[in-house]
Amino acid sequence: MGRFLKTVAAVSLAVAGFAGVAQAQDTIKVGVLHSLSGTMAISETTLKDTVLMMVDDLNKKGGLLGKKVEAVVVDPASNWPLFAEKARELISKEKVSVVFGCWTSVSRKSVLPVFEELNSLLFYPVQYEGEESSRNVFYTGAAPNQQAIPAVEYLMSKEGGEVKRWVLAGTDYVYPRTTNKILESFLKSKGVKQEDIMINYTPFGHSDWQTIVADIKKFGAAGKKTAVVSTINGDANVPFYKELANAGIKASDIPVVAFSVGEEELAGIDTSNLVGHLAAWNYFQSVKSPVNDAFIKQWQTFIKSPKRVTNDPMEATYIGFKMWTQAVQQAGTADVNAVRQAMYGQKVRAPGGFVSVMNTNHHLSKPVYIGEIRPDGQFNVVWKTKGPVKADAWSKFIPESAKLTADWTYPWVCGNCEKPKFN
């Protein structure tokens, strides 16, 4: 009787885990790693629902490759250190087959060492400073290429206004720094001059801005038309603005081109007194196009809400999450390797009403909008590219790494070399 109860026992565990396995084999797990709290949750929390939108819509339509595909969602709280905490949690404990998240660059410089050490991929859907070319990150969001310099080009323009003196505010970590750095080389190689540029850094969360904002003030007051380009991120946008507003500085006077700031920050903000300020973005909400409309109403109704608005990092997952599921099917499988080298080439119709293309570089083709903040807190496109814009990996205005390449196809897989030079 003992040896037939321990005979039970044992098929009786061989049975749950075969299940267990079974059931495993069944599903697709995907990771969602964005700060639901702390200082960027005012940002990142869209992208995680956008991604369980994206998920929901999947399984509707049966799923991938015949499984279900779930979706992990953790909390990195806005703690740097802990998105990779997270991350190597995601794929070592969770075994997910990719990941979508990540905003500031701290956080993905970060997750990057994790990604790469266990070879899984990361979707980071939010414009960046450049400089990175990684074989387990795929960056949907712009290049400086694709935002900051085509941004200042049109402040340049007469359609702009001609401006000659600038404003450089950020926020203090990599992203505005770098970017800053490739502005800074990019004005000095059109004439401007160092008294013509200042730059500023505040740390996130920063609150207290009349000091700040009375220097620029000051700044714009030498009788050149004067821009801030800003950088800041996260919730200290939203003082931010306002001190603008009491200090009375309009767009007329000195005008405000954004990185980081789209519909779904303004909509925490009253924007009276912003109208004419300005952003520089790869899709607006307002951009009319059937897929547009589709993915306004999609959100909508997975929201339940019909108030609430679209962005630019939204599109940049959407965009993300669509490539990553026609690589699995045409891989016929979700393993990272096979995954990454499917990628190359892969199309999907953007809701900003263009084809998005992911190149070899790990960066995406797309275009570039100016849009002017309305009183409703959407924009109006003041200035667009004629087409897409190929992302550069490197700035060809930071000297060193004018001469890095990014090519991750077989032979070459590189993404810091020098570029080959041919007789």
Given for the second form:
Amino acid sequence: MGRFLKTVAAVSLAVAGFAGVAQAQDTIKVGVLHSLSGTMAISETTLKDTVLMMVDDLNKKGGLLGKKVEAVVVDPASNWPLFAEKARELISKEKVSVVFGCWTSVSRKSVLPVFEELNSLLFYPVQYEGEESSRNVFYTGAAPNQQAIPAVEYLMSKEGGEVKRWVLAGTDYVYPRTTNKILESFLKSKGVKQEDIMINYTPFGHSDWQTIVADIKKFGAAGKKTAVVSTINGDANVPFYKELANAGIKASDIPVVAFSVGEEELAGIDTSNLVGHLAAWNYFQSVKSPVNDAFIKQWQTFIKSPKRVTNDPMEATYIGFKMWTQAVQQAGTADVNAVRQAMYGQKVRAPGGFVSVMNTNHHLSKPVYIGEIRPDGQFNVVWKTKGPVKADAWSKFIPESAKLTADWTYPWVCGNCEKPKFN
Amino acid sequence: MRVTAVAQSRMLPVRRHLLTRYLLVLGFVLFAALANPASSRAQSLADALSGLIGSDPKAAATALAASDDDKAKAALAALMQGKLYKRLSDDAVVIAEPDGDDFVITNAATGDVEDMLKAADIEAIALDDSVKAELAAAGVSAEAKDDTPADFAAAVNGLIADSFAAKGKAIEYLTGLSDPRAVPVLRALADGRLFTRKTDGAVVIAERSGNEQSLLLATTLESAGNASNAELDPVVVNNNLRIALRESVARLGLLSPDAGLRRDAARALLGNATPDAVALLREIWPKETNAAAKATMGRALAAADLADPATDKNRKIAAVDTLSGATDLQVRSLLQGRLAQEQDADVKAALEAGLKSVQRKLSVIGWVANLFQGISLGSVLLLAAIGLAITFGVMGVINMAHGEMIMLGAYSTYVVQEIFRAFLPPNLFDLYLVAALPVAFLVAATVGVGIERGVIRFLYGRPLETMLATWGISLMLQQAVRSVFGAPNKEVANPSWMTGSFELIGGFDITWNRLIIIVFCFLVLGLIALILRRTEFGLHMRAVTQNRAMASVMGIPTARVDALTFALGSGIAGMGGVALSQIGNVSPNLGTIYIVDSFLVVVFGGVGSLMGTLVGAMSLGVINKILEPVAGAVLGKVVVLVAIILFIQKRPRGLFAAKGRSADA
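In place of the form predicted on its own, the structure of the form predicted together with the partner chain is requested.
Zooming out: every chain and molecule, the one shown earlier first.
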């Protein structure tokens, strides 16, 4: 009897093992390429958790095409060359169908050749400088015309305070430099003179803002309404805002509109002195919509903390993931070429309100919101576009780019052409 | 008055005639409402509204007038004011409030704000004059009832309007009441602390208390218990309204019994006072007793004189004179602005001269400010480097995990703050920083001893291995903190005594947190000097620094001195972390920001010399700050780095090299 039991146990173990193998072959793998250590961990860890939440939710609803979805998480450790290595590992070794990842533009530029060489798909969820459209990347964050330009237009309007003088302050790397280049030529096209624009760059993690804040104060005291457009990224924001608050610069004197500061970043700052400073995004946690309520609840349940906030890159990850699942269901396969074709025109009811649409330039149509910082670290929406705005992959305000078109459907089939490839 | 009375008596018969018709309509409406209250009322409203753009607008208007529905009343008032429109896209009847170039559109049938439209998208619903007269006779006035709140409480409730334009009006009205109770309400509105309570719609002022908000009823300023964030809806304002609010608060502040507040109020009015505020200023200025407040008010009046085109030439020149006595960025910008617009040659010359004198004073102040900022940066560097100077100096250990000791200190501050928030009454909260100091010292010192006893003591005399091992420890500590507290930044609030700034001389503000950190840094330095010079432990430490072997022979327990030295160095770094949490972010990467700068300071100042560390930190700080406006932050840092490398070529041991036979042992 004992022997029989043992045999049964052995057989069932073996069967279970086989079943495990069989199941492993019956999964769709999703790669997650976000830094979990190093400087960018502060922002990217949250996005990793967002993808895991979406995968978890999908599996609870029965998976995709009858298969389970499995997330493969790697840590590129805020190290740009390592991003490329880890991307290669995900695609070649782990055979993932799609990758959700990257935050900084430099990491995206580093993995781009890998995705193009191995023909895989990357969903990039962060607002960025535009000027790019790859066949292998879907950009679900904002392009400059979905964030920077509307924000500046708002500040120029009567409602925004009719700003006449501009400080463009940024961290010294590709995103702020390109965005400021676009903004500068935009401002000049609106008749702003060179002497009314001050541009300032600081290194990553800059911590002593006394001089720059004093300079801004001086620049703003020239008798014309002044605003700061901040593309300051990452850790440097906290000391910047603290210095602003202590120097007594109120939002009603010199408003600061930021493109890289959201709910997650404000969680590290005492915001009672920052009330009224602005941020431009395609999503705020405070947006009132049933989809958003559900999204926030899903996130706080998944992360097991009612205090955790949601932000724009998380929403972009959510939209990207939903679109990818819909595209896979529509194509009936997770094959890269079929999914890419099914992505065009894919629609998702987004937490930020409205319906987001994937365009043939691999960018989204999304609404733009301007929010003001509240004492509790959330934002009050003070202005929004009437509907979704279509992203321009190439800026109209840079002469070389204005000529280029990104359209990956026939007859263009190109990310940066002046003429269609087929005609 | 008499004319209206006559008009009213003449219209009485008409009114009686209308009254009977209303009663009929009212009866019908009541009947319908009884049959199916909610939907029929909505239906009759919708019918009446669509009737307005139909064939018989008069009947529809009368039907509206008969309704006791708030929405119907609002629609009727809008109709009388000419604010009722037809939306061309769907022929809906809407109320349009002008807001800038656009209109805020409220659906008259539902009362919901729906969108913003251009004038071309809507068409006004005009009413026959005769109908208008009839309605007016029936007591329907062009003024909506809500527009004239009777008292303070009603005015406060008016602040929760839908559009920014309506809110602006409510603010104006509230200010016009000249009620001192309005000041806290308006201030709360500007600071985003005004909410409506979801349970009963009451307007409340919220003040953070622990993890909840303690509430004050805005209408009576009485306490209204506590509530969580989820139970409150913020009253949204934008920056334009905030400017209006500031002016309002200032205007009310002029009447305050506190001279400081009166002065602040006058300052806020400088260059942007409305005619009302100027009139008020003129009235109270001669009666002002406080000299500082009087001077500020005088300047605000001078600015108003300058801006007024009706002022004669001599008075303008006198005004310029008054203004150029000030050293204030605001005054400079004001003078610049006037100079660009002024036509008269004499006034122009006076303006130019005044501007020059203000400029001169400001540039001197600019240098003083640069110096202060340099010392402030130097004090931060000093706090970060002091502990390193001790461990590096005494033990010759290159401790790459030193930055993480600073980080641990900052996280200790965060934990102490959370404990204070959760368990202690809010009025003790400001003391949390003081309590955090010993906690941070102990936490960092304990971890420091652990590292020394567990790793470093096995590696003495092998600097490369020590460096690698401590670097590994630093990565482990970072990731450990990330796992425990999470990757995002943690919020550490400044206690109220470290918030804000004061003006030393006009145009030069010293922020409290910077000043306190400078003082704190010198206290720490003094404390260490005392320990080194006056205690037995200090004597042992110095002996070990000078000659380890000899000290050991003399019976000094060198191993114990090593451990204690490391504890002291780490503990001081922890205290530095408490200070740094007040100006920077508290994140797992906090230490890495400061480690490079700390090494620069120690190497530049001279290894093992407190004096060297002090001079090194201060000179690096000041040089950085003088270079920054000229060369920019990025290039400034590069220049400093290159300068230090060149300096070390010339003096390898830094500014204050330790002297003696065994200095290189």
